[in-house]
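Listed next as structure tokens is one chain, alone, in the form predicted on its own.
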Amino acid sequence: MRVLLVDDEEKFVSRLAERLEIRGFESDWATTSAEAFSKAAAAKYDVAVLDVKMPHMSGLDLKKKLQEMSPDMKFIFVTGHGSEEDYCAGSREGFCYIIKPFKIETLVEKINQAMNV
């Protein structure tokens, strides 16, 4: 299963990718929407884990663009700014919505649920 992680916090997203790799996921990461588009154009991902609040383009807007490129891709949103408005938007647009900090097992479980594994 291939996962694309997108978050503007480089240390967070790179370590998250490493932790998913240890658990058997092929993981790539990006810190900008432009980087995410480039990676999605070059490879097929099953799941994208997107930060809701990023500079220049929100995770919700990024999801719409990535979905145009890969209609079968599943989306999970994460945020460190858990407002009710964000929760509603993230829940409506993605498979699920996770508030930081979270345990890696929670993300693994949500990825597997999104892919019906």
Contents of the next structure:
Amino acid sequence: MRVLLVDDEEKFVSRLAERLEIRGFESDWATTSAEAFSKAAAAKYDVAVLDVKMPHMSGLDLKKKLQEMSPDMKFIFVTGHGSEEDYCAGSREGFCYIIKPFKIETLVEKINQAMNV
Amino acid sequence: MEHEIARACAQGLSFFGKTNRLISHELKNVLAIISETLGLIDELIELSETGMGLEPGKLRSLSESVIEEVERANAIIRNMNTFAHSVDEIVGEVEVGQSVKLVMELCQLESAAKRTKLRFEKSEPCVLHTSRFFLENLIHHALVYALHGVGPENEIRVSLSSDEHGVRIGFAGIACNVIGEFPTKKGHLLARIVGAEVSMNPAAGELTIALPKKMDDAGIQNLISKD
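Any chance you could show the form predicted in complex with its partner chain after that form predicted on its own?
In what comes next, the whole complex appears, and the chain from above leads the way.
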């Protein structure tokens, strides 16, 4: 399973990718939307894990663009805004949200759920 | 005037809340990096127990980055604490440079989102008798305006100058085509409370806040409980 992680915090996203690799996922990461587009153009990803709040383009807008490129791609959002209201608002929109910081097992579970594994 | 002060207080609460939300967001990012880094260290150690080599250089780099993030969190919390003290004394002696630097640091997340550098041009200490909290609110409002209309250099330069009348805070690097929109209603209100004059130089892409040596604080003092 191939996962693309996008977050402007490089240390966070690179270490998360490495931890997913240890668990058997093929993982790439990007810190900008432009970088994410170029990676998505070059390879096919099953799941994208996107930060909600990023410079220039929000995770929600990035999701729309990535979906145009890869209609089958599944999406998981991560956010630093940890209020219950934010979580409920996100859930209402039908997306899977994980609040930072989280346990890697939670992300793995959400990736497997997204892929019906 | 008292009605305006009450409106400014309501604006101030909103500013206080928004700033705290940004700080908590920033702290969550730091915690997430620490959590992932320590998780990775733990997994590398576990893998080494199954025979995979452990690179001391990599471990050192990971542990150093935890220390860096702790320092980053400490700086964020220090700013949060300084900002919380802004409301200790509603009017008093204020070193304007310290307030400008604090607001610039609090705006780091917004400036990063705009890929814009904030540069403070150092100056001599400039002390005024004013309301620190409303002044910081006004500086923040001006800085956010400047960030929304940043010019092609992608850099906002903030400078201070003083004379016998008071202190001038200059914001340079704003795109010329957006400069006419300031001050907004909120900007007007905050400027009135601290007795500031806001002026713009569209050709130069500059915005200036001129603050008096001593603001007229009679209206605010009337609202403060004396017991």
